[in-house]
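Okay, so here's just one chain, in C-alpha cells, the form predicted on its own.
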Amino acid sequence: MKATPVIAIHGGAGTILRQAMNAEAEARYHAALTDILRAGERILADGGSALDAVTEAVRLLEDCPLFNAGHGAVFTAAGTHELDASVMDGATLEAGAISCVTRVKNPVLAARRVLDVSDHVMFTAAGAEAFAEAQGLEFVDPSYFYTEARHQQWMKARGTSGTMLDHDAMTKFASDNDLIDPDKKFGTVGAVAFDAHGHVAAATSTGGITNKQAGRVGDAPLIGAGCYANDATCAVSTTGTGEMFMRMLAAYDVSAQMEYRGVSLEDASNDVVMNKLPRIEGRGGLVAVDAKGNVVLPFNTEGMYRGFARVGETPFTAIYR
C-alpha cells in the first residue's frame, strides 16, 4: 500500500518562551501555519509534486511577516536586507539556490527557477538578480521587505559587537522582568514533502541573521547544509545557527546515516539535532520526511513553529518544546 502524501514545514526555531505568549499571539502563528499546511496539501491531494508543494508553501512563508524570509527579513548591519533559498528534488538530485538578493519579492521562485531551467546550482548577488529578472520574476523596492519590529531589533543590535541571531536577538536585550514578544522570533523557513509519486522534495529561505555583515551567506541556500532530498533516504530543510550547521552538512547528515548507517529517519536526525550539533553549540532544528513519508520535526531549542499535513487529514501545527 501507497504511503500517504505529507508536507511538513518550520518557521524558525530559538527562544520561544510560552510564558510570554499570549493567546492572540498565538493562535496568529497557528493559522498561518495550518493555512500554508492547507495550501501544500492542496497541491498533493491534487496529484501535484513534492517539488511544486514545498516550493508554494515557502512562497506563502516568504509572504507572511511572522517570519524571517521575504516580507519581513532582518536587516543587515547596514540596515539593508539580503536574502538567501533553495530547493532540491529528491526524484533527479537536482538543485537551485541564490544567496544575498535585495530585491527579487520571492526568493524561493528564483531558485526554483534555477533548478528548471539552469546548468548551474547557485547564483549569488547582482548575478542572481540578473539570472531573476531574466526569467521575468517580480522585484520590488527593498521596503517591502521593512517591518517596524525587524527595524527596531535591528536598532537595538547596532549597539552590540557581532552579529544577533535571528531567533534570540531579542533575548539578548530583555530584562529579567521583559519577557520576549514571541511576535520578535524569527528563523530561518522551510518545507519537505512527499507526493503520491513516491517523490521528496525539500526548499528553504531566510533573511539571515540580524545585523549580519553584508554579504554573509548561512546555511538555508547551501545543499547539504540547510536543504537536502534525495528519494533513497528523506527530504531535509534546517533552521538555526547556520554556521554551525555548514560545518555538520546537517541536512545531508540525516541523508547519509540512513543510507550509509541503515538507521531511520527519526534515529538518524536525533543524532544530529540532539548529538552532534550541540557539541559544537549548534542551535536549532529540522523537519524531514523520508521516502515511506515519515516526518520528524526534532529541535533542541525551547521552541520551533513547526507542523504537517497529511492528505485527508488535519493539519498539526506546533510552537513548543
Given for the second form:
Protein chains: 2
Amino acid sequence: MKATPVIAIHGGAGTILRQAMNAEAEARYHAALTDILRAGERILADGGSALDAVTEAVRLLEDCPLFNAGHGAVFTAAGTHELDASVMDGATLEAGAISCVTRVKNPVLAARRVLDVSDHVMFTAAGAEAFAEAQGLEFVDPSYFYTEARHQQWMKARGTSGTMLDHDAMTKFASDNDLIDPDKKFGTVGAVAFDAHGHVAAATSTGGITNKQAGRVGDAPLIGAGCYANDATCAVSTTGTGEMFMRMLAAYDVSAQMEYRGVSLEDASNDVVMNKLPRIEGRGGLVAVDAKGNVVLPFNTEGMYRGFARVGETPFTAIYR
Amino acid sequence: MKATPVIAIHGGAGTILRQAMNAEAEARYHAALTDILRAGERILADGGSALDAVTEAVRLLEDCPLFNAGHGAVFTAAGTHELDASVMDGATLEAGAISCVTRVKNPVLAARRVLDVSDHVMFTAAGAEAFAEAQGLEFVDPSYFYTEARHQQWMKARGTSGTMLDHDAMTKFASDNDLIDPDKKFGTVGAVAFDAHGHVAAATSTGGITNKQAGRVGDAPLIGAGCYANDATCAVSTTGTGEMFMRMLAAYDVSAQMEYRGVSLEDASNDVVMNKLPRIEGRGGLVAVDAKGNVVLPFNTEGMYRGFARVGETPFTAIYR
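With the form predicted on its own done, generate the form predicted in complex with another copy of the chain in the same format.
Full assembly next; the chain just shown is listed first.
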C-alpha cells in the first residue's frame, strides 16, 4: 500500500511566548496555517507534485502578512526589505535559489523559475532581479513589503542592540508584548511535501532578520542549510538562527544522517535540532518528510508556527511546545 | 608523535589538455603553485594557524593572473567581474563568505573579516562591499580585474554558446589552443591546511565562469558546497561545475561520510568526486586534508592545477592526471 501524500509547513520559530499572545492572535495564526495546508493538500490530492505543492504553500505564506517572508518581511538596518528563497526537487536533485531581491513579489516563484529554466542554481541581488524580470514574474514597489507591525518591530530593534542574535535583546523584545509577533528576528517560512508519485520537495523563503545589516544572506536561500530534498532520504525546510544552520548544513545533515548512519527521519532530525545545533547555540527548528510519508516538526525554541496535512485528513496546526 | 603540518592548494579543474599547453606555460603554473605553497608552508612552520595559512595562500592565488580569482577573474556576460570567496575554521566551525563583489581587491580577505568580526556568515553584492569598506579592506577599480587573456576568452565564449556548461562548447573552446588557459569556465582557487595545533581550515575564491549571467552564485562562497572545515573530520575546497557541487553539498559530504560512515578521507573524497558528482554530470575536483595530516587531491576532469607541501619537505605540484 502506498503512503498517503502529505504536506508540512512552518511560519518561523523563536521566543513565541504564550503569555505574549492572545486568543484572537492565536486563532489568526491557526486559521492562516490551516488555509495554506488545505491549499497544498488539494494539489497533492489531485495528483500534483510535491514540488508544486511546496511552491504554492510558500507563495501563500509569503502573501500572508503574519509571516516574515514576502508581504510581511522584516526591515533591514537600512530600512529596506531584502528577500531570499529556495526550492529543491527530491526527484531530480535540481534546485533554485535567489537572494537579496527587493522588488520581486514572490521570491519563491523566482527560485522555482531558476530550478525550472536555468542551468544555474542561485542568483543574487540585481542579477536575481534581472532574471526574475526576464521570466515575466510579478514585480512590486518596495513599499508593498511594508507592514505597520514590522515597521514597529524595526523601530524597537533599532533602539535595543546592534547584535541581532543577542538572546538578551530577544528576550527584552519579546517582553514588549508585541501581540502579532513577539520574536521574529529569525522568522522564515517553509514547506515540505511527499506526493502520490513517491517524490519529495522542499521550499523556504524569508524576509531576513529585523534590523540585519544590508546584504546579509542567511540559510533560507542556501541549498543544504535552509532547504534540501532527496527522494532517497527526505525533504527539509528550516527556520532559526540562520548562521548556525549554515555552519551545520542543517537541512542536508538530516539527509546525510539518514543515508550514512541509516537512522530514521525522526532520529536524524532530533539529533540536528536538539543536539548539533544547540552545541553552537543554534536556535530554531525544521519541518521534514521522508519518502514513506513520515512527518516531523522538531524545534528547540519556545514555539514554532507549524502544521501538516495528510490528504483526506484534517490539518494539524500548532504554535507552542 | 604529532603529524606534520601540511597545506594543499588548487587553481581550478577542467579540460586542461596537455596538447594545448607548452613547456613554458606549464613551467609558469608549476612555479606559481610552488611559490604559493612555500608561503603557506612558512606560516605553518612558524606555528601559524591553518586558518592564516589558507587565507594567505588564497590571497596569493587571487593576486596571480594565471588563476580565475581576484586579478585574473573571468568576465560575466555583462562584461563585468563578480567575485566570491569563503573561509571556514575547523576549530570553531566559524565561517565567512562574500558573493558578487566587484571592487574588493582580495575577496578572501573580506570573507576572513566576516569570519573574524561579524555575527553573520555571508554578505552579498552592495552589502558585501559596504562591509568590506567598513572593515578598511583594499578596493580597486573594476579594471584591476581585467586581464587580456580573460578578455579574449570572453570574446570567444560569447561567440560559442549561451549554455555555459555545454561540454561541446568547452571542448571547442579548449581546441582553440589557448596556451594560458584552455578551459577555465569552471575555474576556482582554494586551499586547505592542517596546522601544528591540530586544527584544519579551508578557503575558496572564484571569479565565476566565463560569460556567466550576472548575479549567478556558484559553489565557491557557499559553506558546505565549495568550502568546509571541521577538526573532527576534514577541510575541503572544491572546484568544478559549481551547480552540481551545490546540489551535492560536495565539500560537506566528504565530512559527513567520514563522520557518519566512518570511512577515510580518501574513500570519502573519492566517492564524492568519482561516484556522486558524475551521477549528475558534476565535473571537477577538490583538495582536502584531515586532522591526521592526510592529503587528497582527486578530480574527474582532464586536469587540475594542484599541489601540496608538508612543512620541511619540497612542495609537490601537478597539472594533468
